[in-house]
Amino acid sequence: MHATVVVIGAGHSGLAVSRRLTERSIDHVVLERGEVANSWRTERWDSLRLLTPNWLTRLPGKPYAGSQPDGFMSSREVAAFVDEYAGEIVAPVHTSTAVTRVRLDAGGFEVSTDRDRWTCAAVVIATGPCSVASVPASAATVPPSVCVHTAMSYRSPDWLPDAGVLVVGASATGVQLADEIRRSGRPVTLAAGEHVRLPRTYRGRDIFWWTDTGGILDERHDEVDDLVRARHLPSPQLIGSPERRSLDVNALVQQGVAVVGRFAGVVDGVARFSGALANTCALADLKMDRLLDRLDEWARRTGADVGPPERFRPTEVGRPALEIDLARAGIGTVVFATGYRPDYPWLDLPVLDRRGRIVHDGGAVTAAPGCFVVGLNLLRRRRSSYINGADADSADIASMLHRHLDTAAKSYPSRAN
């Protein structure tokens, strides 16, 4: 079977690319291992809500049209939003079709699936950054008597033993899980490494109003210092809640969560933690204040209609424990909220770095011309890390892809059409 372009993945990014290809009358198919928006349906915890407000959740040709623009979609609502979009754009999606291999073929690519085999002139990888949970090697030191979950396997406190919980990781996921589990009545310890602290609202506006209106989300990937590091920073400590509350280390301590340093492993039943927590938190505070300074300067310069400047209480962690005997402390579960990573066992192309990540330049996979990737953190701009980033990114990718097809048509006319 042949299509000019094969898109792998029918999440919001893959469908946005499909819409752009249709606009350009480029023949294509979208291959999806499960259902449309499969990850949102099957790989998220029950209470998850987007970090971005609804008004910022939009795709090419589809703005948010609901009655709660300042609300935050649940994972089920996101799945419904994306599924509705697939229907509206009449995307040529082949569901329940798992890709098993992508390799170079004369003048293009061969994409094998568990159902059939496709040839194409270009391929777009839209499987996202969250294929599998990223777990540190130290996770292997947790004794078998302790229940272990990742953010991908965790669903709700009801699934956990009636015992204390150690949450490892203080990104958005880690602080949200620590908050939820603590509210279930269990003792919770949070092991916090490097993290990004942000207030939910600032000077009366949602933090995403500031970064969207102020242009920060539109900073291009080639304008960012140390792009590799920026692409792999933890997600900011935020939660999408009706009361628009901030959720950071101070808020968790106030709830009774014990906060310790970075998890180093377990030896003879004793969990060990870094002693650098105070420095780690001070650095997060410093970076937050620098961002707020930048927002204040933008507000002053533009005359934005906002409240007076604010500054937030520095993070206070006291004297955190460096060691905890898991049995004596009654800890029955460790949840590793240490992020996700993409996984490409089916990608038979020389395009991965030593950590298994696709090497690309703003979505163009230069080692395999005609191969593109979308839906990754800071792919082409800071906005790329969020759903609405698919709008501009898909337009750029479609434009680059179109140019590639024009070039390929001169060499391999049978594959480019």
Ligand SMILES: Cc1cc2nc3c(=O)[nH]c(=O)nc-3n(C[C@H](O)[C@H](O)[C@H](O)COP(=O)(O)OP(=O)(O)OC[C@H]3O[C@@H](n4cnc5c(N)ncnc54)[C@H](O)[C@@H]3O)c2cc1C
Second form
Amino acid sequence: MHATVVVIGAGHSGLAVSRRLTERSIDHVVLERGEVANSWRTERWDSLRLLTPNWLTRLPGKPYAGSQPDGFMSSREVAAFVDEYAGEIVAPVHTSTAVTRVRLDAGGFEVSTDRDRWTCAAVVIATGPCSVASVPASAATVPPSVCVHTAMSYRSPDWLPDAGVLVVGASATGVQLADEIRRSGRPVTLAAGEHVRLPRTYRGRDIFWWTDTGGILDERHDEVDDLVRARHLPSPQLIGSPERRSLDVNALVQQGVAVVGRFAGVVDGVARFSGALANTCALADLKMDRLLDRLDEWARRTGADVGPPERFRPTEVGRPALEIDLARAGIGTVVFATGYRPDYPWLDLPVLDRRGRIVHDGGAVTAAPGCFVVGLNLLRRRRSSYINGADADSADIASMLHRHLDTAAKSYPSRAN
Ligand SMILES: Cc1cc2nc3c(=O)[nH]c(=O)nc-3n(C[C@H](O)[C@H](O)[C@H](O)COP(=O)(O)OP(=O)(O)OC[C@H]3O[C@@H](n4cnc5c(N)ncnc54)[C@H](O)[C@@H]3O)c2cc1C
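Now that you have shown the form predicted alone, what about the form predicted in complex with this ligand?
Whole complex next, starting from this chain.
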């Protein structure tokens, strides 16, 4: 079978690209291994809510139209939002069709699936940044007597043994899981490495109001100083809750969570942690204050309608344990909330770096002209890391793709349509 473009993945990114291709009358198919919005249906924990407010959750041609613009969608609501979008744009999605191989084919690509085989002039990889849980090598040192979860296998505290829990990682996922598990009554220890501290609200406005209105989310990939580092920054310590509370190390300590340094591994049943926690937290405080300074400066310059400047209590960690005997401390579960990474076992193109990530320039995979990627962190702008980023990114990708098709039509007239 032939389509001018094959889009792989029917999450919001693949669908946004589909809508842009339709706008340009470019014929295409969207191949999806599960259902539309598969990752929101199958890969999130039960209580997850977006940390971005509803008003920011919009796709090309689909603003948020519900009654709670300042609320935070649950995974089920995100899946419904994306599913509705697929219907509205009449996306040509082939569900239950897993791509098993993508390879170069004369003048284009061959895309094999578990059902059929497609040829196309261009391919868009929209399989998301979170295909698998990213777990440190030290996870292998956890003894078999202890139950191990990742953010992908964890569902709710009800599934955990009735014992203490060590949560490794203090980005958005880690702090949210530590918070939820502590509220279930279990003793919780949180191992915190490098993290990004942010208040939920600042000067009376949601933190995303500031980053959206103040232009920070629009900073482009080619304007960011250290792009590689910026693309791999941990997600900010935020939670989307009705009371709009901040969820940082101080808040967790107040709830009775024991906070320790970065997890280094287990030796003879004893978990070891870095002694650098105080420094790590001081750095996170410093970076948060620098951002707040920048927001204050922007508010002063623009005369924004906001409350008076605020500063937040520095993180207090006391004297954190460097070692914990897991059995003696009654820890029955370790949850690795250490991030996610993309995974492309089916991608037979010379486009991956040594860590298995696609090398691209703002979404254009230069080593394989005609191949594009969407939905990755800071793909084209800071906004790209959020659902909201698909709006502008999909327009840019469709424009680059259209140019590629025009050029290819001159070289390979039979394949570029
Ligand atoms: C825990 C968590 C919390 C998040 N919170 C927020 C938030 O608060 N706000 C926000 O804006 N965003 C949030 N995100 C979303 C994040 O921003 C991601 O960028 C987003 O999920 C990516 O969307 P996507 O469409 O690119 O990929 P996905 O939604 O992951 O879609 C990829 C699709 O590709 C399919 N696929 C994969 N491999 C194949 C294959 N071989 N063949 C066919 N199909 C395939 C998958 O089944 C899936 O449907 C969160 C993500 C996670 C993991």
